[in-house]
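The chain that follows stands alone, in the form predicted alone, written as structure tokens.
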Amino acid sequence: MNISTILDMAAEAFGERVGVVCGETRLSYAELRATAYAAAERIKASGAAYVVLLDVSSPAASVAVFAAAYAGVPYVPINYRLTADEINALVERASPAYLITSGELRDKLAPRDDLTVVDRADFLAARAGEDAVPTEVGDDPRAVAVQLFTSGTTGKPKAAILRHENLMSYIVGTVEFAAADEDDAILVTVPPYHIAGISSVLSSTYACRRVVQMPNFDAAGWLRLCRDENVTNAFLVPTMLARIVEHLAATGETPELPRLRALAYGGGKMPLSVIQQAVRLFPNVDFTNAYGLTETSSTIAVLGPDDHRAALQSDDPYVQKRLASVGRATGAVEIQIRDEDDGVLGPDQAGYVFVRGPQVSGEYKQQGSQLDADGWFPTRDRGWLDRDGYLFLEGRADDVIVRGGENISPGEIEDVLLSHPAVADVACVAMPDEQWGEAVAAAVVLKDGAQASADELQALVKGQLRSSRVPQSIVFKDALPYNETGKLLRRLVRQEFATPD
């Protein structure tokens, strides 16, 4: 099944319902499909093998993903925040292309004979007639629907492949068609080149829920847009929710969002103090933590509203701790924890996270499939499952600190440091050590007006964990480096400690 079926179903069931809102632009599902139809014909006429989007969030992102599907070519959104050289290197790997862009972003593109560059406004201007149907819409479920470049933090970005069957499995397995009321609206702040940006388009269209796009996030603007558009649902990365909490604390405002009833977050580690404050600030909102990866077509585990309430209200420390988890596997996938020898581990045993299910692609363009013989994908995340199947993440496998042959998870140390009332944020990384090979180092951000010494924080860790976990060096920072999707850039933190004392 082709993902264009999602838009066909929405347009035929609720064609007049508004599907996408961005600024003054509002497109109904019928208009969205007519625009995608027209774009698909131009894409096919260009001879392009890819549809590339180099732009901020706008209705063009929603149109492009469906237009590519109608045209039978992969959709390739590119990170517009990259340098010109980085952007052109990725464009070269997705050519010949029909490329949509706007404004100054166009100036980053090097001339290419195999590139048809179209301005966003022109891309959105043409619409097919009411009876128009694109010819020969592909129905091969194994065809490539989306190609997403990884962040490339440790080398050349890999091109993750998502096929139509992967994305349709995720949507059909997690979303009920037309489940949204006509007045429902979701505010999306993640960029279009992130898997959450793509999945929000697909899942909201399938649910027939209006998508409100916010190209550039700021806390005050988010609150205002929520109110003005009567937003009922929202998705944020943890750093964005933290900014909203900080804004409300600094201004003393009480959020007046009577329509907001559900807020999902994901894409990075959520500090326990932030989610606790958010729940207090938005007492009538259901919170959901969604964990997923590009290679899994988005969400594979969910900590739902009932889980949040149970953890906050429980007197059992084992249950309370689940607020720091990413929840349990969705019904569409299985999750397994393995050791370094591929042995399956039991409850509360930390190891490597594996996932299996029809929505899991686990495939890269050059490297091929990474699935094992039984269909399991190695996420490269470390973590454990508790006795009831709640998944706790320790971080990426590459982030493990190896001290004298002992593997140390930065997450367990960070959790202890975050329990200090003065600590707002922290990142633990490996630093060179002549005796042990690597030692623990920590970059700490203190709350406004709060104080804590390195000795005090080291004593806190020593009191709760083994001495090998005590940070050998602690630096205090005004802020930690995150990317726009809320992922901590540990490589930049490691540079702080690159040279041993």
The other form holds:
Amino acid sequence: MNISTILDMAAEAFGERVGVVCGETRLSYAELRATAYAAAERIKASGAAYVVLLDVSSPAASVAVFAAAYAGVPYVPINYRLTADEINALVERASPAYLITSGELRDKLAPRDDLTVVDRADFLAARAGEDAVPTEVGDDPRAVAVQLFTSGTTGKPKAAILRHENLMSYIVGTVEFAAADEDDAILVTVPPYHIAGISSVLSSTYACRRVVQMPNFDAAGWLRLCRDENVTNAFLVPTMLARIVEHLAATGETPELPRLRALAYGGGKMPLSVIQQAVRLFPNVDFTNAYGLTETSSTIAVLGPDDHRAALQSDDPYVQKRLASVGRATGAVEIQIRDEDDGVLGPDQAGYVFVRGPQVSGEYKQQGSQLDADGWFPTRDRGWLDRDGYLFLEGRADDVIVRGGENISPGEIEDVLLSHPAVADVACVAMPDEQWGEAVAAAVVLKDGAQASADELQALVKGQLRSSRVPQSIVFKDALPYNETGKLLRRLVRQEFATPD
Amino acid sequence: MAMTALKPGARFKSAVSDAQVMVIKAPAGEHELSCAGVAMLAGADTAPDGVQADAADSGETLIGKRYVNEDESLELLCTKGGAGTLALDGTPLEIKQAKQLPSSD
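Next up, the form predicted together with its partner chain, please; the one we just looked at was the form predicted alone.
Okay, now the whole complex, with that chain kicking things off.
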């Protein structure tokens, strides 16, 4: 089993179809394969044990995933926004390497004897001949296909390992081969080092859907690219969708994207107000919310277009609420909720989210497998399943506020605060409290020119939730700290409230 | 191919057409995979001289389709299409119905 089969099949069935577009560059599946073949030979000749990508999104990222697979070594895309020291520490953990980079990013690399550094343009320049087939492509399902460093919001980044069997199970289990129409195109804005960046290459290649890459996101540029490339599908992280919604509200523009059919979002918590506005702004677009983790080879639960419509049209609050869920398990995996003592919980009972299935690797290079004896992976997310299996997330287990023994999810308080017309963004975190151990604190960003007092916001929470949920301390900020893929850095927010007043 | 253990990841090709498959899931023990009535070939094996497809088999194996036996203990992915019906130990395999998911990535 080898993920390079995905590209072989696309090139076999639709060799002439354009597989990837980035700026002026367009590569067909046959060209992608010929480029990956040639790259694989050079990777093998270099003696590298890893293929590292230190670069923004480009066709080199698509080629590198498959070239590494043909060459039989792991593909390791690295976050190019890290500092030089951080990058070099990760490169050391993925050496000897064949490293693809470009421009100024190259200057961040410390010289090493066991690095073969190649410029992106050179990497993409060579093509194998018509009949050149790579020699001895491995078929060991347990071989490592991808190694991804987790974002490390709580410490040293961990090297998550995805084996060929994990990724192939994910693709074969959730995507229909050649399901895309000739004119379909997906706009990809996630960076190559994000699991969604990798799964989009694999999913779209298997579906034979053209990928349009956008290396640097901005709302106006996204709308323009959607129109110019006749984009039919797109994936966005919540902050990107929020910026598109804000941009449209600020300019009063109506998005004219008749070809756009489907918008998928995921990678973080979507504020209810953003998705409600987005559904109004794009009335003819199908919305899908996807939930997944690096360690699960991407998506494990999906809130599909029909689920969105059912929630928006229902009179039943229980069904309406599902707009804030991440949907149901895909069918390729099982999901379970457990309590502190690993007891399995029933519907509507909150606890820890566990997942099981062939796409779930749950494995780190240094720490080993995190699966239990029955193959279940602890996601460290908290949440619950409703009576029909819709999964609601409360946040990371580490983010829960424990006030006097009561577990408080920051998400429910944030949702109430975001419903205030003056509030643009908010994060609730634990702050030390002598009486309760921990108490609720909130960092609030107000909309431009809008006003709201701490008293007013506290009263709002008190009116809708229990008094234990009322933020004891509220600070007003110009912006909240996010990482580059839109993940809120709660650790930094907590530091604001680190010492009791 | 005589009776062989079928391991996930292993690839087989038809002896009489272009069809190729990859094993996704396999039952324990030794089995025989065939295409158009002729045993499939593993790895670098070449077709024995004079083998011929079962003339009565008008089936086609389609790229991207998954093929399963009755209890779904065997699952193959067709990675290259070609003439001939796939069979496990003489029993024809069926196409596994896809569960179409909304595109999420």
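Residue numbers count along the first chain shown, from 1. Please read all numbers here as calculations on a predicted model, not as lab measurements. For clarity, a rigid core is taken as the largest C-alpha set superposing within 1.5 Å between two forms.
Trainee: Do you see a C-alpha shift of 2 Å or more at residue 368 between the two forms, with the core held fixed?
Mentor: Stays below the 2 Å threshold, so no.
Trainee: With the core lined up, does the C-alpha of residue 447 move 2 Å or more between the two forms?
Mentor: Moves: yes, 2 Å or greater.
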